[in-house]
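In structure tokens, one chain follows: the form predicted alone.
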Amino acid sequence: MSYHYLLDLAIILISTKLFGLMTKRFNMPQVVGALLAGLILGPAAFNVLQETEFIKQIAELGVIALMFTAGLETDIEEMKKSGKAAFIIALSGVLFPLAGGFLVAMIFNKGDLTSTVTPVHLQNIFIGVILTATSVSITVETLKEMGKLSTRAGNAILGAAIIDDILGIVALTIITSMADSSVDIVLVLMKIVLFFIFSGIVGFGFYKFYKNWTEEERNKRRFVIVAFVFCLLLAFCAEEFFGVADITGAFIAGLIISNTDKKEYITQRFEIMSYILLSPVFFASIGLTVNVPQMTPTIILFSLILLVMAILTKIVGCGLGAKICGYTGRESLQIGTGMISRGEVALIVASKGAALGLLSTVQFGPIVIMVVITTIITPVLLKVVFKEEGVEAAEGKVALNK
């Protein structure tokens, strides 16, 4: 039995903390430092660490815990108000990147960039599908760090990101069914609907039990264990039986428990576990997945245009959807910015497409570059768009005091 994983964990924890403190000194969120730590120590730079199966599994636990606490901290009433808006924001945040990615691929997808396994038009659509992905975990951590998770914009981002995941699954299913005849699109869509019905029934039953039990029981530590068990079970059922992302199940579990009186206590305990182990491993693991491809002038140009399109289509698409739904200009910009990060979601989608021949090995490099840069710049841009709001609020208080 190898004990090398202990050294890997020690290096990840100390490096993410040190890099986090460095980025904090430059007024950037600490999550940026954690991402950079994985990038610098991974195959893309010094190759000190590799993404082992153990790190992958701890990282998956990290994102599950992160989304569970996001659900715990979500204002249900505010989310109900933004339900319709979240759908419109998510829909426009899928359509714009889908069209933008298709356009970029249509221009560049020729010669060495093209996969010979599937028709070119399917490959072009698939690159658009990759751009529709949103990794809300990076945004959640940044908003929590800034104390902005429960704002109107924060709730809209959370709701839209969950719907975005569902729409992304539908888009991925449609395109893969065209390339792989064994995929039944009707069955997949039925499973998604059944998952939300299942979540509603199970969630209501668990909520009744948990609320009554926590009122009578005095040992608070049991509340946290049972809550985490429920989170893991719902995450498992989502992925295993319904083909829905496990983080969606974890987020819904958090939403259910957020209605109970013990929400604050459970949130505090989870944040300790997440802070000391799970979150650092998750954020570092994103950097560890990066391998810098061999670059040619065509690939460099393709990477740059794809990156610009990835950023603009989310800001414009989600921002326009938010504006239509009555959000202010600043809130619309905040919502659009919060949806930029592609993170591990886009990498998973890309790897599934590559296995079906929807993506060539040469195209995979620019996708990775786009994912890494959007993931790193999202916390920085969020700091900027929310900082302006804080400055105005402070100026307003000074004016009132006068």
Given for the second form:
2 protein chains.
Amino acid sequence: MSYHYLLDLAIILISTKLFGLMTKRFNMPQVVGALLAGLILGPAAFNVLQETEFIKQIAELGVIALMFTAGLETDIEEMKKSGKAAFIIALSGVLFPLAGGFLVAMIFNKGDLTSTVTPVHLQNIFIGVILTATSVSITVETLKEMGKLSTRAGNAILGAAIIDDILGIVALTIITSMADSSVDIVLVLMKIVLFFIFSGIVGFGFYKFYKNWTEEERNKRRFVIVAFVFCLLLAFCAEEFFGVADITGAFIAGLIISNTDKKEYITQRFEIMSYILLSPVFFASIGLTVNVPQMTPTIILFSLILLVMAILTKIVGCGLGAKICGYTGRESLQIGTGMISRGEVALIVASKGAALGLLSTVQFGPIVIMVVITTIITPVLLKVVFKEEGVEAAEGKVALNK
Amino acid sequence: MSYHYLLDLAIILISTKLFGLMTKRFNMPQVVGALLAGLILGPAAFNVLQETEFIKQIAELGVIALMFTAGLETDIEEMKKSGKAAFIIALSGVLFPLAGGFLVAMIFNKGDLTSTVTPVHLQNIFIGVILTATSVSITVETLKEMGKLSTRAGNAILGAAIIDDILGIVALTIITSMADSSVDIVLVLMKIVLFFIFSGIVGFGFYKFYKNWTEEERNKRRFVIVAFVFCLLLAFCAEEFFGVADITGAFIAGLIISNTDKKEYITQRFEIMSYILLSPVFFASIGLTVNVPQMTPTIILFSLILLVMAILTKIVGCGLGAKICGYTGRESLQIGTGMISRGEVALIVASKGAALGLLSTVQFGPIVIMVVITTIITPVLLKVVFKEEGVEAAEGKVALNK
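What would the structure be for the form predicted in complex with a further copy of the same chain, rather than the form predicted alone?
Starting with the chain above, the whole complex follows.
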């Protein structure tokens, strides 16, 4: 029996807390600290911690719990109102990075792949596809920490991120179907549509059952367990039968239960489980997956341009989409900023592409750098764009506190 | 990325709850239901669920959390008072099963082992060693459910179980050192003593630090995390440096923190995490490890006699020890009953022995049967021996409630 996971867990808990305190002292969200903790303890720096199967699965459960509570805390009326807007924001936030990534890749990629089977333009489009990814979990945690998750911009971000996930799957499917003839695009699209029909029907049925049952049932613990089981099942079905991300299923499950009056109770319970165990492991694990890439001047330049492109295309793409849909300039900037983080989603997409010969090991380094920096910078930028008063007013506040 | 763990988890949560409700309706503790759920869904019956690495590690974390909260809820003054008694109870509760198991094995074991290197008398003693094991977690959960953990008998059980663990390690070490020349008994004993000295010193230091720190710190979440980190580290050190069970370390960590005024707050938080996730997985996983053994008339007879011996030797052994130490007859019976459960501890010991050629596959079946039945019967018997009034008085109560 191995018990090294005990030490790993202890190290993760204490280091994410300590780094979180440090970043908080620098007026940055604590989640940045947790990300840094993983990065510094992991293979990228001190190599004290490696990503074990245990850490990976607790982390997966962590992101599911996170998206479930995000669903629970979503204002569904607000979400409905912002539905069309979210779609436009997501679409524009996919097209801009896709084009931008393709452009940067075209300049740098001379087709030096080991696999010459894949045409160079497909490789270049794939860089664009990686850039379309959005990892909403970092943004959710940051907005929660700042108490801004239920704002108009927060709701738009959540909605757009869910749609972005789906558009991302579509984009990934299209490009892999071009490289791999066994994937059928039409079937994939149909399954995605079916998933939403399925969720609607099952969700409505569960909602009716849950509402009646919780009125009769007295043991509150059971509310939580049944809700969690529903979340797990919807997450599982999403992946297993429809090819949709499990976190999308978890989010929708939360959304459905958010219509009942048990939402606060359940949210509280999940938050306790998250902060004691699941969240620190999840955020640290993102940093743990990062390895130090090989570096040459060309690669460094490529990395920098790719990074700038990644940040700007999301801010401009999503921001523009938001502006068109009638959000204020400030809100549009907030929405665009909330979508910058690429996180684990982009890493997953990248490794799928690498397996299909769409991405060379040379290009993997810049992708990793882009992912790490967009992920760490998002909470920092969010803090800036959500600041309620101007800098001077804020400074006055600090002065008053002294 | 695999997501089948989502379905596994959903099945475990819902089935342990449903079976728990059923056993509750039959006036049995819910933990029996959770054990049955694992047994019925696992390889022993329907084989819907297998023990994955994920389930195993969540289960391990579950038993650590369980023992940590048991430590937190222990009345340390009561424990100190019952210290000497706990030692006598544990010692007598080890000697009786050891002798009883040896006796039964002597009658049935004709030395039909494939490995003829190990002498038959060692094999027979080993059956006795397996019978000395006590799995206190089932008892802890049952007593918690009944609100009897902080009784005199409850404290004696906890103390004796911890000492039983240690005596069990000693017994296992002695017999394996007889079969395997690379194990040094004196060294093992010294390490166990050192562990308690180490825990005492580190525990006192941590207690001082924690008390001062929690007075200044305002963020209550940090109380919980720091306490959990301490628990994990002590559990890890126990295994890694001293060869003591990790759950003993976790229990002692809980015991140390139980002296502070934060114990209720921390206990509550851990109980939430336990009931949502960790405990159902742990109790179901015990059932999942069970396979249906091969059966012949002789093996069935051996199994039955071994089972009766396993139950009687703990009740008589521990009960006698308790009676000598001045507990009432009723309390002695309660203490003896609380120690019957063999659980995962006996399975671990058995598989270690099998690896060393001390146990044949033929004998493994009866051991499994003994473990399963002692584990399931313990909560049922505890319910009986802890019943406050006589049957008639209880019936009167039921009548009043109607």
